[in-house]
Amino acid sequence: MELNERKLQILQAIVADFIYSAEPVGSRTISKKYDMGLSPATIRNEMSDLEEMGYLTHPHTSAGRVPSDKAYRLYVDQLMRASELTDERKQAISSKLSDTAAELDRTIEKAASLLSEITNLVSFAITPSGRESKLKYVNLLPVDERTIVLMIVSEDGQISNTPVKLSCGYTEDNLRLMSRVMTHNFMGKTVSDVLTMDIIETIKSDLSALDKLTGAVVPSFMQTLEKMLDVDLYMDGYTNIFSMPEYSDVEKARNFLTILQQKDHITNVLVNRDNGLIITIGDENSELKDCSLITADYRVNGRLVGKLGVIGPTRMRYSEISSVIRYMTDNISKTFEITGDNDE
């Protein structure tokens, strides 16, 4: 049986209507809403063919049809119309993200929250291992007589602040000197490279007068770098699922939340997804077979930094959500693009 132009037109209308109504779609609905020049009887015959071909399913309690995973895949790949965000919407997104533009981690967390708010879905953002992150500068900041803060800033915008308790006193001149020496020795090197170095030996000749301070700071410096190797997962919008017809069944909603709470598993799934804007639907998602995932990666100066996306039912506003995610990841990439030298 051939999937001809008329069948494609009818299928596109059914998918679009069901995405927004969440109600099974009948032939009369298509005939009234969409000017195809076809009678309800003709549309009904074509719908029967589409069901036989696996593109539609027929709920027992309704005369209408609903799209299958196969239909959503065809819709996303061939039938979906591109959705362009308005200038006003772009400005609103940019404005909210710019509030945290000084720190990558905070911006990513904000992006996940904002994405959930816009899409009414569960959103997530991941920052992959900082193994290839290059250090931009190191700073030591005074707090009190026995406490300082070790600040490490990477070229891709990650900022780590670690309190360090000292057994010795210090002067602000000593902190500035040590900050300069560490920045000079480690600037431009990746986290993984620095962790393989003999850090004390590297800076010893420059800091021979600061042995006690060096001995206190270096272990914290190494521990902070090791933490930068971890993958962070931010998720938001769990409660959104309770407003979706697909999760009106409490047990189904509970099962969905149980899967999302397996953070290590979810992180592994997301980290191993392909780069670019990726949409996976239903059975393509392994344990998340009743769901769709949309992800896009964000980069700093061309280097992959992380991914942003949503998870929800297969009945999802694919075009609109894809446009929002693409704009947000492009915005993050541009915000943290390195265009100048360190001012420190």
Contents of the next structure:
Number of protein chains: 2
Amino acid sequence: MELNERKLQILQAIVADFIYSAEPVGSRTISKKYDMGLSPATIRNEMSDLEEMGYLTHPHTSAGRVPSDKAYRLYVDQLMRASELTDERKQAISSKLSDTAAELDRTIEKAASLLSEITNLVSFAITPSGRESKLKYVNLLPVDERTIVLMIVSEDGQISNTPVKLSCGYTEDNLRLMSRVMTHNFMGKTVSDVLTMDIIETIKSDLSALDKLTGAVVPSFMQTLEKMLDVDLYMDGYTNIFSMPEYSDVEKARNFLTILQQKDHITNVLVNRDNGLIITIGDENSELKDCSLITADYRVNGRLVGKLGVIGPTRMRYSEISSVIRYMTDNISKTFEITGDNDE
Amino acid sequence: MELNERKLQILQAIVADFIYSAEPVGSRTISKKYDMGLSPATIRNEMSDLEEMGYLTHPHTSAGRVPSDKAYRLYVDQLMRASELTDERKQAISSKLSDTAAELDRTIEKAASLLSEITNLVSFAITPSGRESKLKYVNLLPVDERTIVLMIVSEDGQISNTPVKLSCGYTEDNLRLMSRVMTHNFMGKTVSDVLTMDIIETIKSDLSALDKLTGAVVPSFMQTLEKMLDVDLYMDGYTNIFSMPEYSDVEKARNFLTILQQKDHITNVLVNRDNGLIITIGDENSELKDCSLITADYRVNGRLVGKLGVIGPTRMRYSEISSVIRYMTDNISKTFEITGDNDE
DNA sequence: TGTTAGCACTCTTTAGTTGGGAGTGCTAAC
DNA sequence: GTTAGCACTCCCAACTAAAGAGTGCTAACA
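The form predicted together with the DNA, contrasted with the form predicted on its own above:
Now the complete complex, all chains and molecules, led by this one.
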């Protein structure tokens, strides 16, 4: 059977109506609301065809039609019109996101919060992983008799600091020497590369005199690098699910929230997701089969990539929400654009 | 009317039964389950008295009795027996909380998670505020041409670092001078004291040559100090509310979760709460009138105080939960006891 | 041949009804 | 002071009935 123009029109109308109303759509509704000069009976025939083709389903005999995942996919790929944000909305987003220009974490947290507020869905965002950051230098600094600070600076401008408790004393000369040796050995390498090296072996010959110091510093060094690999997850808008008819059943709400609580899982899903504006619908998600996800990536320092997105029932305002997310990630990327004074 | 021994016994039985069953308790139930040699009719008379005295209420004529806030207060203060943790439980708690000995944040997060798992309630924890920490010294460190790091070390061992982007250049001598001046002026003062000072005025005369650098560093200095005042809030076990009959109604669940989402509010409540093991019941909470809170404080470095606790319906297992919380906070305090090498 | 009106049929939803059960409060007897 | 007995209240779950929405099919129409 062929998916002709008229079928497409009807399908579009059904999807649009269902996204809006969350109620199964009947033939009469389409005939009246979307003036295409066809009687309910004709539309019924077409609907029957569309159902046979897998685009619609039927909760029960005498209910209207509901779009399938396949229909949403078609809708997203071909039927929906890109939605343009109003100027007020753009302004509101820009002003909120550039408020705290300096701090990435705060900005991302705010972006997630704003996104859930605008979309009435559950939003989330992850910060970039430092996996591909190249080390610029390592510095050890004295704090007090038994404490030093390990500072790692990467080429893309990330600075990370860790206090290290020592069981032995040290001299400032020792620290300087060790800083130089570590910088020399690891400069220009990525965090994940360094972590796969045998760090102690690498610097041992240069630091044979400083066994104890090395023993204390290297574990902290590795821990700090590992932390640089981590991404932070922010989520917001949990309670929005209570306004969605899909989750009016307590059991369903519970299940959904239980999944969202598994932060490691969610983080994983996001990290492994492609870059760009990605929409996955229902079954296309390995888990979360009743949900759709829309995500987009943002860039920091020209390269490090984090993600921002929403999760909700397959019935969501794909067009509008995509626009909002894209606008927000563009905004963030611009805010954290490389500031020009960085060499490499 | 007098609250004699028998009335107390009956009240205790009712509270205990209701905490367990969440169903209004009838006279027959008490008479049968709690063998005190009294007929249902007698118990009914006593119940009627207890209701008159404000310890019980009646959802409707032909339902059993439900304890009032006043009854819970009496129960907590006089009637409940301290509950002793089993050795396995103690062991489980100890091992989980000392796993990550070094990192306070991680430990607190884990404590919150464990607490909600054990109690089946919503748990929360806050990290200590640095409000009363005394500054030990301030250090400015070079990173690259336009970036330095501001390091603040406090007497109780907190180290905080902030990168500062400069619009002007600097020399290492400048940094050293400024570090010395700031250390000299602020050493021994608490974070909140320093924040009330006119910082620029204080150091101006000593640094008249370094106007530009001062202008860049001082705002960061203040921001960092302000961040040291902040406390982090961890919450866990949201989804537990779905197993509580009190929140089987979606609307109630939504309200509760909405309140819990207001992290600033919750943080405030916790910060302003007395130290020690504190139980507040229903109306005793300014907001959250249908809930009870149990919290206890833990100590870090002998002084800095954070809090750990649960929130749930007034019907909760006060005795057992108090014991768990107390055991956990004791454990944390012990883990983060001052390690001895700290002078002051 | 595509479109449409008509109609029987299905299924859900809501309101109304009913009977049983749990528990109280009162009275009167022990 | 305690208790048995009993009428009464109120909730709750199950059932019933009616209304409404929507389909699928048939037959007629352009």
